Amino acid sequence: MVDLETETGNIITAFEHIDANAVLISVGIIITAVLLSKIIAFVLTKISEMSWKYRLHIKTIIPLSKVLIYSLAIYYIISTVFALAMNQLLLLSGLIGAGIGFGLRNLFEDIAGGVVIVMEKTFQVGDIIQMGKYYGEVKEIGFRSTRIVTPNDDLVSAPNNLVFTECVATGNAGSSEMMASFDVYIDNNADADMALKILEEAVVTSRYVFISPTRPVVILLNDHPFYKSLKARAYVNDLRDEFLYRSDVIRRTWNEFHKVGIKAPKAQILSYDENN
């Protein structure tokens, strides 16, 4: 049976004998781990961009490699440089958690959230996600935060602890293709059949669309009291082209609408979610 008082004393003694050389070695190991993780992330990102088909699969290795490198570095420092035994290591972890857990609660929640995201693959680097109020492409999954590029090209750092408190939706779930849907509103007296035909033609001829037996194009018509809405659902070939696809289809659709006299509704339409 482990004597907690004795082991705690051994840990304190081990840290009392830490010299400048051990500190320098530890700093060197940490710097090496950081540089190595950045180099691996850079190389894998370059390789993923050259291999479009496996782009997202390759990028999933990046956060896993960071967890592995940092974990090995910390373990090596504590077990080899500071020469702590396994039972002392476990006890030290408990003491640290008990001592500063409440003071740095948000930090530990973020780190725990990062580990959950990586291990459970809640989402991956390259995915398009909705995480709380944040929406965009995942560029990096860090220990404390997830970096997301929004449609406005803003780089947002969303805290990882949101995975415990907010719903997380992914638009592609690791696939290169992603469904992109949008609505087009026309006047209630407009020719709905003609409008459906024009919209479908614009969708299937878009340079960004991806069509297959499992990725069909769906065009829906909804009739409202003062207007009609047409919803287009199709998959983009590359999820990064989601907004280019929407812009391309809407622009060409309305060009054809103007030619045949299909007009927008007179009533103002309020959309509850601009991402749907």
Given for the second form:
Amino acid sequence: MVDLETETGNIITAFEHIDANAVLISVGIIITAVLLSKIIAFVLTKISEMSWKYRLHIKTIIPLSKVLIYSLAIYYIISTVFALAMNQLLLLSGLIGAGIGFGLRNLFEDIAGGVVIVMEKTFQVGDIIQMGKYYGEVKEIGFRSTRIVTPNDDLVSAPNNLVFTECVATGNAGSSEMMASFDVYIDNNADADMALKILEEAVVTSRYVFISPTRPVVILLNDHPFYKSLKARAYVNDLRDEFLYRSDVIRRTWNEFHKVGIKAPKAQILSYDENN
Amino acid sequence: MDDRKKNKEAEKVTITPSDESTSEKGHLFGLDETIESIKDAISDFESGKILNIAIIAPSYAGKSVLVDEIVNIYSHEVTKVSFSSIITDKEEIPLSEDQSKIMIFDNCHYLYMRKIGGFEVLHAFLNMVLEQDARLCISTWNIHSWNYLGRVLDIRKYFPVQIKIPPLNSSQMKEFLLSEYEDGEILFVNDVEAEDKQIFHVVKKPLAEKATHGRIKLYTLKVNYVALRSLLMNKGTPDETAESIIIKEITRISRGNPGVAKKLWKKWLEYPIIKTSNIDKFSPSINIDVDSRFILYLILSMGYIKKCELNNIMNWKCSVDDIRINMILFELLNQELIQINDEYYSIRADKLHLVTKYLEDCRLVW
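If the structure you just shared is the form predicted alone, then what does the corresponding form predicted in complex with its partner chain look like?
Every component of the complex follows; first up is the chain already shown.
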């Protein structure tokens, strides 16, 4: 108890002796850390964009480097500039946590969420994710928020604490390729075998498709009271081309359907997903 | 290429007497083991076991030379059918009228198109292969088409024996490149000793050239990978001869592909001298759009292809599309990635590996 009081007294003394010089050095270190993390993020992003194959692997390093740089900067300021010993450091952390934990609870939740995302690799920069109600490519994992670019090119900042409260779905989990599935609906009287063959050929001949033993193409037929639905499941070779892939396959499929007389259903389509 | 020209008029070429054969044994470098594997498969066939063979190779690797050699060896038992452009009608495949025991189908990648309905001819061909119970089918394929068809149609099942033409090593490459010269006819000169042993060079690059009009320059370090590699790999052999350096470089850049190596050799040779300073270390980066990339892939996977065939695969039919394909081919020609010869577009030999690597990175080549 006496030790705790002594240490608290020492910390207070240490803070009382903070001079303008120490504050300036601290600000300098913080600015350097921010600049360094920005430069590293910029360089790694440039390198990753040049290498299609290793784009996502390289981008994984960006949030890790940020955590490392900011942690080192904070540690350096506290231990060297303010010259606090390790036990004083721990005590200070406790005091700060208790003092401002209630006031800035959300901010600390976001920071904790950011650390969890980076350490657990819930998702990575470059992944396509569904987080809360937002869907898109992860552009940046910050301490407070994750920036997502939606298919409409909106930049959304989703707070990191959503990882604790919402389910996060990732379409590719660190891979460059991603499963993209879509449905095509045809009239009940249409030749389903022919339609399946055309759709399969449209998928496997697409310039955006990626096929491997672990990334197969699957074409499924489903029957409904007034129409038939065909589902194509395949991997797009670059997740950024998900929508181009769908458009390419659907366009060529319907061109071919028209040639062989396969028609769209006359009945109103019910959502396939709703029925399954 | 020779085969393509030879068979331009007739798609089927039947070779019967051995004295009419064209290739010579002396021109086969590094193919001895491959020929032995083919001979073994043919022996198995003669003892009643039918194991169809697929010979797989990238462009310029010597596939046609190998096929000619097999035709030479088994001249009285073989019928060779060579495809020189895309076959769009299955009636064009000469199927069972010939009674030869061994059928060789050269350039089978011309039997499919990467488009909807583009596999009909190939399916008919594969069905014909399966129906042959007293014949051995030897087929040759472009490696990129083979890999694609392997993933899409599982084509490996139709050809249980798959033979990939192996790359030449340095000593085989030396023998191959110098085979047409007398001893000592070519003079190898090492003229880059002084400057090129530096591993790092300081290079000035203009920063935001358009905005600053090149007034502000950024100093960067450029790594001399050739010097770095030779430092790491040739540690202990500082007195390497010019001949060894040049042959090693050609083997490395061509990845042991004899056709590519020959092209590089001809490019660097200033007869009768070849200098180490002529070695082209610069590999430009490729920057093209999605359509151009796909066209480049189609040219790579077919080896040689006409503009009308590209149009057919892309399903581009109207006049606007014609402008589009002309523009893409012009761009690819301009970037010196492809060449046109007798209406056929092909990847330039010296850019083959650059293009392959680029398309691998784009995941168009699997």
